[in-house]
Structure formats: structure tokens, C-alpha cells
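In the form predicted on its own, a lone chain appears below as C-alpha cells.
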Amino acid sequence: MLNCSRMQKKTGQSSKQMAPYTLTYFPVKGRCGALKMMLADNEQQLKENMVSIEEWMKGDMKGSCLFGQLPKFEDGDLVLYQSNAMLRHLGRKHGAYGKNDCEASLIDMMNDAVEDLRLKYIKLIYQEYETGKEAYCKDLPNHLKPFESVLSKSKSGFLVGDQISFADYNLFDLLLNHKVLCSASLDSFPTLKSYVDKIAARPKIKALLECENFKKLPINGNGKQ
């Protein structure tokens, strides 16, 4: 049975918590640097358990997760999987959802557009690297025009409101990986570099960027970036 029963903390709360998240997940930045950088963003602390390819393929651990997959989130009695869900918790807690429910809805209308190139990406990374890296680069403007246009438009910056939000932190971390991967992606759009590096300089993220321990982490599970 999905339960929540013992969680305490209102949503909408920016709190200091009793106890750390915990995070079991590869080491690798993959799809949980959006949520490490929300978490440090807001002087939050995170456990995290690491799991090795070997490990994994044991299976024992793969059979307990509930689709089959990692990451894993806790917070408290709460477990969650699946990363956007986790970046939905988080924001609810930590006020990066907006400031209303319209707010909010396009806070998640942006996220799904954040997910849609994911998916895109990862595609690429594991199935079409060889053979897709130079269509796929030559294609991207197409996928950042909207963003760009978005935010050109924004008083403050971010994708909706006043405030950053959950997607900002995930268009942001998907946002570094394309600069890996096709070097010029963000050189004819001015807002999407300028967004980037606003974000980039907000001193606990710059504080995790520079840090050796993420720094380390492979953006992939397959060595390619």
C-alpha cells in the first residue's frame, strides 16, 4: 500500500528538516542532478547510497524497487521513484512550485517540455550516439526555440512567476549537459546563456558545481557526454 500517513511537514515550507533525504541511485549525475541542485539551492541535506552496475544486475535490489528502476527517494517514511515526482515533492516543500495553482500548472507544462528533450537526449546518449550526435546537434535550436521564447518574455528571469522554480532547476541541469554534448547550443540564443549563467552563479548551486565529489560523477551511465 502507498502510504504517506507519518509525514508531517506542510507543503509550501522551506523548514529546516530532522533528518537528511536519502537518495539510492548510480553514480552518476543522470537524472538526479536537478534534484541535487534544488536540494543544495535550499541548504538541504542529502544521504546518498550508491549503487554499482554489478550490484544492480544481482537483481535482488532491482526486483525491491517499485518499477524496476532507480533513482530512489526518501524523505522520512515517504518513498518515492521516478525523478520528476521527486523534483514535484521537493518543490511543494521548498517553495519552488509557484505562488498558485495557475502558476503551478505551468510550472509543469515547462517540466513535461524539460522531459520531452530529456527523452530526447537520453535516446541519443544509449541508442544513437555514433550515428545521431551531428542531426541530433544540428536539430536542437529547434527544441530551445520555445525556451528561449519563454523566457525572453519573463520579468524575472525564470520560466513562470517571480521565483525559480522545480523546472527551472531541471532545464538548467539539462541545459549544462547539451553544452557537453554540442559545445555551440546555446550561442544563438541569449536568454537560454544568460539564464544559465544566472543560475549557475546563485552561490550554494556554484558551491555544488565546483565541488569534487559531483564534479566526479559521469553525466551518463555509459561514459558518453
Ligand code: 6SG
Contents of the next structure:
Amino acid sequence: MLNCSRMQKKTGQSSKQMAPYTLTYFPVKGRCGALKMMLADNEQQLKENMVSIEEWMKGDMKGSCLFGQLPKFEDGDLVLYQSNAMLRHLGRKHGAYGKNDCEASLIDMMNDAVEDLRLKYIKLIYQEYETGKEAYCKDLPNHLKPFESVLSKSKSGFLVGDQISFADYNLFDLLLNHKVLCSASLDSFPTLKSYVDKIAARPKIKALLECENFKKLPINGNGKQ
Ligand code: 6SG
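Alt. form predicted in complex with the named molecule, vs. the form predicted on its own above:
Time for the whole complex; same chain goes first.
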């Protein structure tokens, strides 16, 4: 069976300097799936500190976090909270933030749209799963349409410009969650469907998705998906 931590170590040692990245988070995919995909795709190592709910409930760690929440990300002496700031930081460092200011602004716009949908998803999962799931799935096409429209005009197959950006990893991660939530969600969106298939087939993304340590993490913290 593929051991992805060994695999990451090997690729990290052979080709690139090992980056001192550390992620502190709950044992869920949650808000960190996209970040892990971007790092894996760039052959970057990640040290993970998993915080159990029991540990978190003690309160000390919450008190030490700038906004009282996780994830926390460390790049050497730099400490970041806020998952989208982490994506931007890594996008900047690893060439996944466009090739000029205009592309960067378009990537920001698309990532903000992904965040809007993620917030709706999180609200459903944590607050109204039993009562709201059917209506959510019915309304979902209205939220996916803009992404389908942008991608159907893209020559590269990515949201902006000719290479993958942090917004693509973020959208891909959220689309995977939606495939689990509403199995037919991509049926009427052929471009989004092939976009998901294409990103899932990138060798290092594929390896991460097949890695036991990643696969075993639940999507969300309350057992709903
Ligand atoms: C929740 O919302 O997993 N952080 C969450 N919750 C704990 O005390 N804007 C920022 C960002 O983008 C949002 C951060 C995010 O980075 S992540 C957090 O820190 C708190 O507020 C989603 C997630 N939730 C599961 C979880 C395990 C322990 C605490 C949260 C389940 C819910 C509450 C107890 C068990 Fe739970």
C-alpha cells in the first residue's frame, strides 16, 4: 500500500529544499484539504499537529490562537491563521497566484466565490443538515453555474490564466465535498466534471487522494458529509 508520508519525504529530498511548513488543525479535512493538495502538488513536506476535540475543549490552545480558531500554519517564524491567507501565502511562494497583478486579482475573485460557497456548505453541515440538505442540493446548480461558465471559456482548463492557482485547489476540494453531499451535483456541468477529473488525475494529487492518512480524515468535524 502506498505510504504517502514516505513518498513525500522521498520527492522532497530528491528535488526541492524541504520547507519547514507546519499545520495545526483538527483531524478533519475541513478547511485544509486545498492547502494539502497544493503542497502535495508542489512536492512540499508538511508536518501536521492534529488537535483532538478533547484537547481543544480544554481551552488553552483556543486562548493562544489569534482568532480563537484553527487552522494555524507556520512557515519558519511566520505564523498564519485564516485558511485563505494560508492558500494565498503558498500560492505566492509556489507560483500558483497568476503571472501578473490582473491574474492575481482574478484569482482572488474566484477564491472569494469559492469561499462564499464554502460558507453555505459549512452552514448546512453544522447547522441545518437534516432540514436543509434537499433544498441545498436543489439550489446548488445556481452556485455552480458561474464556475462552469468561467471554466468553459478557459483555454488552459484552469480558472485563471494558463496554470493552476490556489483558487483551483480550493474549488476542486469543495467540488469533491459536493460530490459526496449531492451525488448528482456535477451531472449537468460537463466542464466542471472534467475539471474535477483532470485535477484528480494529476499524479501527486492522485497520490494524496489515495493516501490512507488523508483518506481516513472525515470531511467535517461532526460526522456529516
Ligand atoms: C472550525 O471555522 O473542523 N475554525 C474552526 N472551531 C473551534 O472553537 N475563517 C477561519 C479560517 O478560514 C475559520 C476557521 C474555522 O481559517 S473548522 C474552529 O476553530 C472553535 O471555534 C471546522 C471544524 N470543526 C470541527 C471542530 C472540532 C473541534 C472544534 C471544531 C465539532 C464542532 C465543535 C466541537 C466539535 Fe469542533
